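Next comes just one chain, in structure tokens: the form predicted on its own.
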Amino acid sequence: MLSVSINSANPAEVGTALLIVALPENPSVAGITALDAATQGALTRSIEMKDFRGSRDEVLHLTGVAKGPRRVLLVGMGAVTDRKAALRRAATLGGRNAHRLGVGEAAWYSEQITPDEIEAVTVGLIAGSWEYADLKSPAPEAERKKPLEKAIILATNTDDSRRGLASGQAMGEGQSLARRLAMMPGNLCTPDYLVQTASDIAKRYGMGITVLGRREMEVEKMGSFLAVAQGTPQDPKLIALEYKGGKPNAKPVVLVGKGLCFDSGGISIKPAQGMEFMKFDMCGAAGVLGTFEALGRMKPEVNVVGIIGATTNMPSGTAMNPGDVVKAQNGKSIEIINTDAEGRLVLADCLSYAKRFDPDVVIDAATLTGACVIALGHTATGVFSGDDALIAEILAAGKRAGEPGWPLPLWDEYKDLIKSDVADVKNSGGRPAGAVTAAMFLKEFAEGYAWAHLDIAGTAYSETDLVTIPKGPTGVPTGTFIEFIRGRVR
């Protein structure tokens, strides 16, 4: 993992193998007078040649530095509007690129930075530093590259801007794991692994964990889970997580992610082709484990319940049939039309659940339709629900996050499209507005308290290299989660 540091060094005389300069568009060295006279002059020259225009994501690589750094990265920011994600955007692809080089450790400036684009800078850096290795055999040594473990931003060193440091690392972290754990196939991101995971958090941070397996669900009567999970001999989980951070009498924000580690599609298999994609549909479980590392180390003053409802969809003889009627735990009988709509069965189950936490507030994250990312693509998440002034707080959320959101019709007229002919309502409206009947599907577990669906299908993760980051998860929504909370903080 990535450590990041502050030092007020001056840019032109840090010795670094990489010193990475972030400019913006039509760039001055102004700011950077004493780095230009080290390069003898070659950023003046870049930038007279047009040969660096600071366009967004635009890159320069100078070498063989005569003093100070031995490297020089100029990335470019583009038009600035939101210099905070401006700088977040720069440093990502900045990390990425000290990452491929193999310099081991690099250094950051961007002229004068606040406490908060520290932050932002820094999770910036751990993310494009970000890379899934585990599994892979190392290259033989005479090929061997350093990976990026340090990075230091050049800024003046105070408290308010270590502060802003703390946090960014944070974050960072909470984003990396909820990235590895997505990026882990599926036959190793289990509910055991997942278990395992919640129960480490817990440990090293004093939380509650709540472990729900087969027959304890059984127990409560969440028949609407269990019938996703018939059809695999892996036990399922239900994990709840406490973080008491808020005064014990104050009412929780729980945070609800599907955590489907692999889905088939069940007995209405998925075609095979881009089948391996399915690993990533726990990835709103992951943003819930990601967001409560990051609890743990923010210590925010509120209290925050993370709920997961961890299965695999598998074809098997046991399996839900299309046709076959579940009752969830709230009472409600569920005919099941599609068994590839498991997501909201399995939330269904632990949106009931969370009511016996008395919330605040509930927010669900889930990959949930394909629909979504028709409607929406790679870029924004489906948010929906009937509080307008919530959709409005986790959208602003997501915008300080860099996970942009987008609202979406909650409409009773909707409704109409999950009546069942057998049961209180199907499992499935079919291809018409197929990500608002689902939101409209949860909606029906989501009695008693306010609630939001972010539907993260779209932005969870991304099957082609999207410049910053490479193809793979996002990780969407944890962002989105830590904003969201430190929002109810402030």
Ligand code: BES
Second form
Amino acid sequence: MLSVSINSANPAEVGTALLIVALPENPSVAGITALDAATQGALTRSIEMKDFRGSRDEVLHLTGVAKGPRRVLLVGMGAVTDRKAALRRAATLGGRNAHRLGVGEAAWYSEQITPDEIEAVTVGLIAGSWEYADLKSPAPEAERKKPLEKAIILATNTDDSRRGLASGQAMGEGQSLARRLAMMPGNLCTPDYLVQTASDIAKRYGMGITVLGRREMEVEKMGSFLAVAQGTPQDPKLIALEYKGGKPNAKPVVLVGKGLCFDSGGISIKPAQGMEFMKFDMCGAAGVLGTFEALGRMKPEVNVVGIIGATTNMPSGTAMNPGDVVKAQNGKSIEIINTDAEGRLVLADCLSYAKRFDPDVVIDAATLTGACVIALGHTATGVFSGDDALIAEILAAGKRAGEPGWPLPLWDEYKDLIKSDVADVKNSGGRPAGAVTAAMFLKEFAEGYAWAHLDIAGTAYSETDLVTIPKGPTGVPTGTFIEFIRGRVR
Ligand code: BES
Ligand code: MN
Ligand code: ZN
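Mind pulling up the form predicted together with this ligand next to the form predicted on its own we just looked at?
The complete assembly is shown below, putting the previous chain first.
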């Protein structure tokens, strides 16, 4: 992965293969006169001729400087209102271009830069240069491009700027881990693999870990989770990671992640078209693991528990059937209407399990419903809670992370939609308000603590190539989780 450092060199003199320069809309060369001179006025001319206007996401690649930076890449930030967000986006685009060019290393320059902005640029450069190439054969030697391995941020090297860099690296590592896990195919990223990854994090950072398999879940009477897992011979896993950075008696923030390593729909099988995207049905779990990787590096003074419900949803002779009734750990009976509404069944028992940690707050994240994608598209995560202050806290955290969320209702009026003829509740309310009824179902099991639910079905991955992010996982909800936790420390 990309390693980022700080260097106080002059941008006009820095010996780099590529100097990335972020500029706002209608830029002036006032702050970069030395660089302009070093490029023999190329920057001024590009701006004067309107080859570069500094619009958001605009890039202009200049070559041919003999001394100092051998290439210059101008990146536009547009009209900047939130400078941290604008820098993160420009750095992501810059990192992506540098990675594509195959220059191996690059330098970043954006005039005066605060420690917070250094953090944002670091996160952006790491995100932009992220790639999942583990399963591809290397290109023939002659065509091979150097991955972006080193970047320097041109800034004054102080304790504060190094702190910004370190937290940016921690967040970047966390998000990159989440994206790698998400991108890994279902035959490699199995429940066992998620256990290995969690154990590795626990060992490296001295965290606690508990893993329940099918047998242990039977003892725990987790009939809801087990109903999903009964269709697969793979051992399902409930993983609990414990990070203890706060006072021993301080109640923890508990994060819960849906970890469906593949969701075929089960007996209520999904159409073949696009089913491959259901390897991404563990993005909630990936976000929890990414967050713990970041926590291990940042070491904030707070207690955090991460719970992952990992299995696959498969049709088989042993699979659950529509019409079946199962009993969750909290004693509630569930009529299974649609076996494809499996995420809520897994989360139901994970949410009951969360209670034993005496949580300060529980937040679950799940690629839960196609209905949420219809409601909010790929722009905002659906945020549900009965606690308005908690919603505001999560929206603010998402905003800081560049992962916007938006509230959807969680009103008792919707409860009728999941009433069952034979059981306490049914697992599908049909098409109307599909994202809300899923959240209402979860609410039945999130008892005895403050709770919020994030539906990340539209935001955790993209089915198309975007400007800053290639087709595939976005890293959501890792940033939101990390910012939420940091917000609780300060
Ligand atoms: N994992 C899916 C939700 C999903 C859909 C995520 C599209 C990402 C993109 C979930 O398990 C599911 O299948 N939900 C059903 C629920 C329905 C049967 C009540 C859905 O949304 O169709
Ligand atoms: Mn499903
Ligand atoms: Zn699913």
